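Listed next as structure tokens is one chain, alone, in the form predicted alone.
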Amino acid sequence: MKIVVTGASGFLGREVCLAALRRGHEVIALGGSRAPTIPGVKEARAFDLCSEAAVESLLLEEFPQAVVHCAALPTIETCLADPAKARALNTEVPRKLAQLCFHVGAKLVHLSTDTVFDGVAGNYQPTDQPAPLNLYGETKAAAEIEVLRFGREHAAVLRTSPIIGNSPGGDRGLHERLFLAWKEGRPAALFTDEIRQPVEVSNLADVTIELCERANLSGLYHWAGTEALSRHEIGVRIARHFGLEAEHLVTAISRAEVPAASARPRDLSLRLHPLAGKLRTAAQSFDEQLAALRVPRGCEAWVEQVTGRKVVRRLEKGIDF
């Protein structure tokens, strides 16, 4: 199967390319201003997804069997900094991809987010009505409508949660960002009353490729880990997993202490039914996710100093972590 992956320079996009290669597929990896460098990928391009002519030319020339759309302005802050780009990349590009995929008969797997919800109820199922609190959530919710309007029978929208895992540079995974702060002597102040359901990056990537392979799975789905946790609990469990003293590294705060937290949903826990019962890829517990984590590059000496234990690196999926 020939699969086009957008956002291939990003944390998830890169892993999606690797998952596709592991399963024997041909990959066309699209980055932003620079072509992504991914082991085993033979065709990688710098690409402007906001150019409708370029997107149309690519899909009509390549006629892929599937497209995995990972590219986005991915945070509340980046969307507020450039609202026009947020709407173009997060809403208009998915609409155009859905139209073109319908035309060439390709499966589209579009990555969305739990922040399409307001976080009031929690335990959201795919049929629940979105109610975003910020521009990021608004643009992603609008994209879901466009993708399913043009491709309900041959497209899958996959809402997901904060991504945990190892990145080549050691700075993109949830635990890696915590380590960078801890190494600099900055304890992480994390909410005890903001609930998320983290997902490990390679597990999520495997699901996206399985959706490409499964013509019978289309529509709107949720995917995350199996455990809904407060941000504070996530930080504490990460620290303890690596033998660190969580009491000195993680500070508990409540949303009431941070006025800006009102723009952040409180409880974005997700129900994984019915997708979890249809896939060969299994959802993971948080302990299973932790077992896949490595000390980020550049933090080894600090970890050895504070724990008194040697950090041993090993090859994981052909990549030295």
Ligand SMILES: NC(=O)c1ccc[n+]([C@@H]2O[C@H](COP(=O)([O-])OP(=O)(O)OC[C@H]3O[C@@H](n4cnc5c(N)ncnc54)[C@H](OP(=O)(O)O)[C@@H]3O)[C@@H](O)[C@H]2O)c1
The other form holds:
Amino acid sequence: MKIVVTGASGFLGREVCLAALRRGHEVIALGGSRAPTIPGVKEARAFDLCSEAAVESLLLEEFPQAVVHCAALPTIETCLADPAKARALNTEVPRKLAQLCFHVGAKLVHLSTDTVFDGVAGNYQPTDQPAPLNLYGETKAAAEIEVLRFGREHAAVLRTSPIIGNSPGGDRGLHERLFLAWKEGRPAALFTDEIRQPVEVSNLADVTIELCERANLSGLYHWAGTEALSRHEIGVRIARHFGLEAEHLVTAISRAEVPAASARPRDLSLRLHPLAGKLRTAAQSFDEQLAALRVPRGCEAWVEQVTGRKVVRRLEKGIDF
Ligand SMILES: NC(=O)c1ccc[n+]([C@@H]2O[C@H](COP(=O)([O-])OP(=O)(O)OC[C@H]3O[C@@H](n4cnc5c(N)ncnc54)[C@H](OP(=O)(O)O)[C@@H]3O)[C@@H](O)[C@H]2O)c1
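Please move on to the form predicted in complex with the ligand, as the form predicted alone is already shown.
Everything in the complex follows now, all chains and molecules, and the chain you saw is the first one.
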């Protein structure tokens, strides 16, 4: 199958390309400002998705069987910094892609987010009504409607949770951002009462490719790991996994202590039904996700110093000690 992957220079998009290659597909990898460097792809280029004419020519020339759309402004902060770009990239681009995919008969797998919910109830199922609290959530919730407007059978919208894993730049994964702070002597203050359900990047990438392959799986789905955890517990378990002293590195705070926290969703846990069970890829426990994490590049000396254990780099996935 020929698959176009957008956001291929980003955290998830790169893994989506690798998952597609592992499963024998032909991949056209589109970065934004940078051409992705991914061995084995048919073509890799920098590409501005906000140019509707360029997107149209690409899809009409390539006639892919599927498009996995990962490009986005994927955080509350980046959306607030440039609201016009957030609306263009997060809502308008998916609308155009859905229209073109419908036209050429390609399946669109569109990445969405748990942040479309307000976090009041938690344990959300795909049929629950989005109620975003911020611009990021608003632009992504609007995109879901646009993508499914052309018929639920032509597209799969996959809402997901905070992604953990090893990123190419060593700064996008949840554990990588923690390590960068720890290394600089800054303990992480993490909420004990804010709930998220992390997912490992390559597991999520496998699911996106299975959705490309499975014509009967379309519509709106949730995918994450199997465990809903507080941010504090996530930080503590990451620290302990690497043999670090969580007590010194992770500080517990509650939302009541931070007035601005009321604008953040409290509990974004997701129910994975009905997608879980329909796929070959299984949802992972948090321990299974931790097993894929490596000490971020540049943090090895610090880890060796505080643990007294040697960090051994391995090429394959897995822990480094
Ligand atoms: N990361 C998470 O924890 C998380 C959680 C839930 C949902 N999601 C969703 O998952 C998806 C992937 O997120 P991510 O974390 O992988 O994002 P990311 O690492 O920030 O990657 C974003 C990608 O978008 C590209 N891009 C930006 N502007 C572009 C433009 N005008 N034209 C074309 N490409 C452009 C970037 O390219 P350049 O860098 O080359 O410019 C980059 O490849 C998003 O839809 C996000 O909403 C992410």
